[in-house]
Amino acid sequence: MATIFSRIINGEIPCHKIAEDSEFFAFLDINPIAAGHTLVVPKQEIDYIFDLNDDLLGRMMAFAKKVAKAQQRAIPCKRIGLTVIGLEVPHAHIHLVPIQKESDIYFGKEKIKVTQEELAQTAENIRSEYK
């Protein structure tokens, strides 16, 4: 059975897409811990990020870097924090989170409340900076 991320990539579940290429897909997290919280996933369904072969992992990080640069231009923040947790969905993924301080990337805190309209605008702002 396809993961929720594969279903998003295949267009079966709507998302606020940021970027994609032939191997990777980036979209906003619908339960973000910060405005602009983005997920980067390989299109190939592989459970654990460290099961990706080295070349694919390297290309995924390069793709994530481009997304992070766009986030940083679009969203006022000090940095884009990166984390890999990988327990909630059995599909390798990276969280890119705009942060002002280290505690901004704490996943145990309450998620922020955002509307679909706010997500759409945030996605558009990031996409407009993606180069």
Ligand code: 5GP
Given for the second form:
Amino acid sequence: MATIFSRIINGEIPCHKIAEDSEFFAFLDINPIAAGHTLVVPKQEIDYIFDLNDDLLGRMMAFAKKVAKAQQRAIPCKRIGLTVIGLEVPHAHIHLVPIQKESDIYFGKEKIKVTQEELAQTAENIRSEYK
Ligand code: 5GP
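May I ask for the structure of the form predicted in complex with this ligand now, the form predicted alone having been displayed?
Shown next: the complete complex, the earlier chain at its head.
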């Protein structure tokens, strides 16, 4: 059965898309820990990120870098933090989180409250900075 991320990539489940190319897809996390929290996913369904071959993993990081640069331009923050967890969805993904301080990327903290309209606006702001 397709993972929830494959169903998002295939357009079966809606998302606030940021960018895609032939191999990767980026979209806002539905339950963000910070404004602009984005997931980067390979289109190929591989559960564990460190099972990606070296070339694919390298290209995934290069794609994530372009997304992070767009986030940095669109969202007031000091850095874009990068985390891999992968305990919930068995489809490799990188979390890109705009942060001011270390605790902003702590996944045990309460999620931020955002409306669908705010998510749509945030996605639009990041997309407009994606080059
Ligand atoms: P992890 O697998 O890294 O522990 O967590 C999975 C992440 O995917 C979580 O941050 C969760 O909010 C996000 N997520 C789970 N299901 C969906 C979904 O259907 N849409 C989106 N946009 N994000 C999701």
